[in-house]
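The data below hold one chain only, encoded as structure tokens and taken in the form predicted on its own.
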Amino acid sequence: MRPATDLLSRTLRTPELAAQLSLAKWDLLVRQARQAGLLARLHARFDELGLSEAIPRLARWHFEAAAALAHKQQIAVRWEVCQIRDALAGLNGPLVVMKGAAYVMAGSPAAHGRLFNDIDILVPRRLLNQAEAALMLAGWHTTGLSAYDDRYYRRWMHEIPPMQHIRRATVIDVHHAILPDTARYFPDPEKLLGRAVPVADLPDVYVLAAEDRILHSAAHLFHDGELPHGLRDLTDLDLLLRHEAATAHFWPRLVTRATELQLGRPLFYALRYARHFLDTPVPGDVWEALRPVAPSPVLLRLVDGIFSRALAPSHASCSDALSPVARQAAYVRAHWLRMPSHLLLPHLFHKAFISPHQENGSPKAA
């Protein structure tokens, strides 16, 4: 596998380092750590080891203004939870917040220094249209969608279009699965919302379990094609399972429920890279239950190519001959876990060579 040698993995790894590092050194850890959507995790970390000292001034800046937003973002997360909530007050389920919002409503320490492009809610499938109905009244639409990308969505993905804030421009996600129903991983959604947690000074709010948190991150991390911010996505699951990992029985519950759900493969993935790039400490026996659901050593060697690159900071300084062909595979690995090929390939036509010519100002592409 290659080495995790970049200077963000390695801070993330060992923070004390930061204390040895020249000026040029700061600037690429800027650089680097920007591209990522680290800066202000990186900060957080300082803070919490009493290194923010050693952040010299002409760095220090950054990092202040990277954490200001990433204060500032929170605060209006637990906000906009609080009008979504209020815009499906009238829906006959739970509301249940996923990702990196449910991350700052349940406390954890994976929100700290967390930034935000959108907030994910996941909704019984059966309440689909009447969630979607009552957001729109609410004032989130979707925009700029193509045709095409709007019934790609609807049939084949595992979420609705994405709704945009017609006045605050915050955007929603609204899912009714965490894979699509063609993914050869299928976790089921009622398993999911049977075991959410309620958020404890938000009444009608639930998080996804402990354990589902992990999961969900780690399906989403390995079953999507683009990966900007994949080391970061990478650090909230280091995070997550160092601040369980203190739990009773932590392991073997992580790794019952990652069986049950069909998520043992994503599990095994997200386990390696984590401590591949982050050091996450995981006992040797969970490494053996997880065996049956191991790729072969040829997969394994091929997988380890394409993330080992596809995961290390979108940067010039952490690239190689290989990286774009690795983000690449990537993207084309995605799709065929989440399509059977019959309709995988007219979609990956229809994308490189019909969508490029079209208007699309959609906030996030399908």
Given for the second form:
Amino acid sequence: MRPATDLLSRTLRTPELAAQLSLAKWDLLVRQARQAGLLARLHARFDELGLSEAIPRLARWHFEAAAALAHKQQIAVRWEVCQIRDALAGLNGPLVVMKGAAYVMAGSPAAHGRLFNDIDILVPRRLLNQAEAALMLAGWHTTGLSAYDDRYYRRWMHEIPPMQHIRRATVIDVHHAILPDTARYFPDPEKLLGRAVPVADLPDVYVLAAEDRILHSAAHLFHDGELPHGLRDLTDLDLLLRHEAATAHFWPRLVTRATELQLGRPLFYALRYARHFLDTPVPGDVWEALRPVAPSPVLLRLVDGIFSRALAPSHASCSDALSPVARQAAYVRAHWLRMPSHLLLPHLFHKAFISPHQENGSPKAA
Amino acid sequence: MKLHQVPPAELQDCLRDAGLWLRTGPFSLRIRSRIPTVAEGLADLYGQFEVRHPHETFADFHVDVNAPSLLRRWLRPQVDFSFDGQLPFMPLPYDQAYPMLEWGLNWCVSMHAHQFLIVHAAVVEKNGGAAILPAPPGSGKSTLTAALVLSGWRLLSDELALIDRKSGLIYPLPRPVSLKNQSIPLIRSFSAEAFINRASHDTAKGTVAHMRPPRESVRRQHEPARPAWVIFPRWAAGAATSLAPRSAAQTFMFLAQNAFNYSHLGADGFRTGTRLIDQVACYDFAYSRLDEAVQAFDRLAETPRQPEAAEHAPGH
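Having seen the form predicted on its own, could you now give me the structure of the form predicted together with the partner chain?
Every component of the complex follows; first up is the chain already shown.
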């Protein structure tokens, strides 16, 4: 089930069809791509395929402006990672950069046209307090959280509240694990740190191993309640998978690693929806190997109903009557996976009835 | 077709339904609103602008100005500005719907149009030279701009100097000039030709109204201009009119700090800024009387300028 109005994922699947779009369709494509944070990525895709000339003159500046911003952000991310490294130089442990910033540092194709909201880093839990103190000394501070949210983060989450730099306004998410302690599945952070690989031209900075980068992206996408960048994250996965699939024995390694880290189910979903939206090629025996962790057919139909809507471009033209319900369901499902119900129900109650009346509102991830 | 040719009832229907397609300078807009003061403001101020049926064509910015919900409309009437489903601002009182549209459109341009270096400044042109007037709020920038464009200068923009990164030329965006508080009666008495729309009261900036851009400026809205001066106006009660040269380096720093997207553009922002500074003369301008201020600007426009700077920007 792919809605005909979802021009964005259709164009990501088959960019060459863009040459035939009417001006009215380009209007819609630009709008969907902007809301999904994918204008620059689409531009990069057209560029790689020599299709830039197909963009009508009237629409072109939207792509070029987004590409200029993405280009600047890549430079800024590299520089910012150096600043973080310097701030954490005294830390007796590795600094691991994750998600978007990791794609840039690793020179991955998933960095092409990627826009950033923040930089995610992973530090060993025993060093968390030390890392937070060091970052505060270097100018990053926790901002704008209610007391409830701050407590929620520190007690239950796998990360501390986002830290914003006092002058540059850049935001770091400091993680000590990739899922909360309370989650149904808990991939051991030590296992991730154990296989982290050094960044070529930047001593003391690491990124997760290639398979772990994919599994983290999948875990993040299918455990995070809010999906404003769902399709963008799915295109990250698509690019990572296509790139790594070229290396020998990639697929068996990925499945084995997923089992080791208890991330078989999110991997299953990641592959399923990457294929659904972006035609990501996945060999048949991978599905076979993931069968033990796949959901039951009944559950799968329900989850399909949710994610085929919640991961579509967050633009009015891609929504149907069930889209708001699906997004809400994705939000509740993510929390259900992250917390046992005796913790979850009071939390959702607080978010629904108390937070809206407080000054600070809710932070992005809580 | 021009907007003034659309009958009021049809304009309201259009805004309510498919939206009004409108071109302002380099940008096309599709505006939707059910609010009568928005239709009235557009009819009052945008009469000379080109409009089209929205189904036919591409629009750069799709914006809505509407009341958030039915319930809210009765309790405490408010209005939301939406950029294609995104709400960049907190709602404002219903009475401020029209100024909210203007502020929202400034936001759309300054957050997205990175093909330009966008400086928070007014721009006016005469005899082929453009004067950039960057200034902090309260400096009388908009009042001076209104007086100049009522005295034969061409309006390029009241708020946003769009400096093209490729050519270094300034592109016009001659939307209505925003006037605040005492400026409104001042400009009315300055010129009988000034048309100023219905004021909105108690906004964050006090009382706000907009002046219709001169017809000639709208007619020439696709004609870019070469930067000639950067002038910092400062109104002070009783001040003698004076034009004093200022440092190019300081001017550059000020422009960079007051550009919406200087840091987004990286090295190219620096190149665009330095090329601009090489082409212009920089002044501090103090004044208290609008008529004397206009005369001083006219004298400046008459003095011969340095010849067009050689193209030296690398990469172009």
